[in-house]
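The chain below stands alone and is given as structure tokens, in the form predicted alone.
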Amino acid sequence: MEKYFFTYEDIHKTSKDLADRVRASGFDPDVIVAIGSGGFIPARIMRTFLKKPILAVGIAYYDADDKPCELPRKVQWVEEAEKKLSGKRILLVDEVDDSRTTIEYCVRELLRHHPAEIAVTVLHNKLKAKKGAIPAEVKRYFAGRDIEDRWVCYPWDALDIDEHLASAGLALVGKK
């Protein structure tokens, strides 16, 4: 199976581009909500550019064997964070829009707390039919890159970063 191997540099540049596009669209979030675990790193990078606080939620759609579950489920949802969402403009961040199920689930949960607006950003949008749908209340969706439907390997999932970088086609500088 063909795979994508993205580097931290790829993620940083794509996150900066997303932050620039969010700002250029006129959307000024009050808070960034990172979907864990994949959205943590891009959300943190975007915080550098947008200067907004981050809240984190954990949503799982895959099991321990990387097989999709029937429905997403909350892994971490801090009730204290919910109090901070009412009337706020939320920028929801995840790493990949694959089936769209996780994003739909998370947006619907966030909408229960009556935000002023929710915008969605993903590093990578897989070009394929989606099982989920982004609720109509979301008027802004930003994808860093549209990609073919292949397995995505992110550097934060690598057991051996040098091997990951080699798979990404990068020379291993200083490696003996």
Second form
Amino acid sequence: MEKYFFTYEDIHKTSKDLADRVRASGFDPDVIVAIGSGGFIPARIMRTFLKKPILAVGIAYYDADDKPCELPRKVQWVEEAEKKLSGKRILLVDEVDDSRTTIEYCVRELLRHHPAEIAVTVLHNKLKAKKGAIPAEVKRYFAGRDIEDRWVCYPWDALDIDEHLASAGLALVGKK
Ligand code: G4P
Ligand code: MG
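Just the form predicted alone so far, so send over the form predicted in complex with guanosine-5',3'-tetraphosphate.
Time for the whole complex; same chain goes first.
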């Protein structure tokens, strides 16, 4: 099955587009919450346009003995900072909306801290039946691109970035 290959330039443009759409919707976040690790780079690029601080959270699907488990669990969370989320407008950022499980989990965790509002942005939303649901409290959800249910190869996962670029269909001839 064909995969998608996105370049850093693609990611940058999609992140800028998302930041523009967030602003155009009238949402002015107080803080960006990046879901690690895929959300880190898009969150950082969005910060260039939104100029807001970033908090990072991490989720794992394995237990302390490295055995897979059904439900996500926190591996890194905002801890002290999360106590300050009350009344804040949070922009939650991830790279891909696949099953939606992680996003639902993160939104529910953040809602426990009584933010003023949570908006969700993802670079890519796979058009498919989702296991998770975005809680009704979330009124703004932005996907940079809606894509087919295929595997996405992100540049930050590339062991050989030139091969990745070639796969993305960029002509490398004449470039250093
Ligand atoms: P969702 O709520 O965002 O839909 O995430 P879901 O729990 O379904 O995804 C589980 C993991 O699988 C996530 O990574 C997600 O980024 C990754 N994933 C799903 N589809 C793709 C894809 O097409 N390409 C890539 N590269 N990853 C995908 P994670 O466990 O949070 O790890 P990380 O890679 O973000 O650190
Ligand atoms: Mg991810």
